[in-house]
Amino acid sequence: MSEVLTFRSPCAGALKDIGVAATPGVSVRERSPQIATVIARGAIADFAARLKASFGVQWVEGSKVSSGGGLVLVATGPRAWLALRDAGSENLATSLGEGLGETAAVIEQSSGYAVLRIAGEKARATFEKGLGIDLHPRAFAPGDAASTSCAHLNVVIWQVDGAPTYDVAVPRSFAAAFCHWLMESVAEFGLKVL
């Protein structure tokens, strides 16, 4: 007799609503995108040209987000990105490998990360309690990204919009610890789990 394995979220049971305020200061939603690591090989101009031709994504230099057509590339280091796309019928890593060819190495990472969307008027104040970078609008704006630490945990964070809304990718093995930190840090503001 064989058992069927089912996917279990790394954040399962770790997040719950906090506070009784009509409008909580922070909301959180777990996302389930396909994820791959992309590392450019050879000339960056060749990589950028293939990215544009194959996916319609204009590469943005620096610690930024490059996006288009539902594909998001979040800079994680020199010549390295975390690529994300909402789940679909085609495997992201396979699609990227074929589209980028010899200009990049692509590694499947969909089971390796938890991705949380954190938003609200107190999101920035919550992150000030543990994030190793400055999220003030003068220093970090929509489209900016960083690979850093939050409460001594490795994270990749990028700002989605000016609301402010942030997406945070946390290695799966640290997701429960990150959720615990988030629950403690957001307690004074209130949290709505979407």
Contents of the next structure:
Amino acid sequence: MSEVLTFRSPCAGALKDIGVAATPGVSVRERSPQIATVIARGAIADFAARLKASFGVQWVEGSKVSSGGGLVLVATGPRAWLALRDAGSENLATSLGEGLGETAAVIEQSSGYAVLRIAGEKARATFEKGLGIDLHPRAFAPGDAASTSCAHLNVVIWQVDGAPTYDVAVPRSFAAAFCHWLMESVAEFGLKVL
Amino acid sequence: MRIPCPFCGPRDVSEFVTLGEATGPRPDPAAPDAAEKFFAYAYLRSNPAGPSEEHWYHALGCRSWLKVVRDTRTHEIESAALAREGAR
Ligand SMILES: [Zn+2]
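Go ahead and give the structure of the form predicted together with the partner chain, now that the form predicted alone is out.
Everything in the complex follows now, all chains and molecules, and the chain you saw is the first one.
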């Protein structure tokens, strides 16, 4: 007997508007990008050159985001990245595998993570309740990324802009617990689910 | 206690797993003096009162092994570097 699998959000039913304020302190939107893990093989300079040549993305060293043309690589280790690109006709892992060739190993991860875009003037104050890293603008700015834990849950977080807007990737099976933490922590500021 | 991970920056010790003193590589099990070498490798520690070279794993961060010099009397960290540059 065959069964058709349909996509179901890992955050289904876990996020709700909080408060009636016209301007809630925080907004959240679940993104559904294609995701792949990228691990460099061999010299990092060769990897960076292929990334530039194939995708026009300038590699940024350190715990940073490298991006261009809709492709985002979030550093998760000295030689590892989480790559994201909004769903399109072309499979991300396939195109990364072809574009990076022998310079990297690429693993499809699209169903492995929930990705939430959390923004608003109280977004920083919200994350300060769960993260152990310094989120002050002088320590964590747009383009900065961190692999860390939020309320004991593994997360990869990177800052998108100065609103501030953050993207956070949570392993899929922990998404409901993360949403629970978010709902509790954001309650005093108000939340709008976009 | 915070450990300044060379990749991630300063992080709380709760993100790390300690392996203990950074002794040499695992001995060759085929060597004639393997028993002696493995005894030292598994049990003998210098346990200094002062700077101690240790291996720590950044489990909840970049998942790199670090070589950390920690003062066992004060927990002051003198240095932290990737155990093998570029290795995970
Ligand atoms: Zn680290």
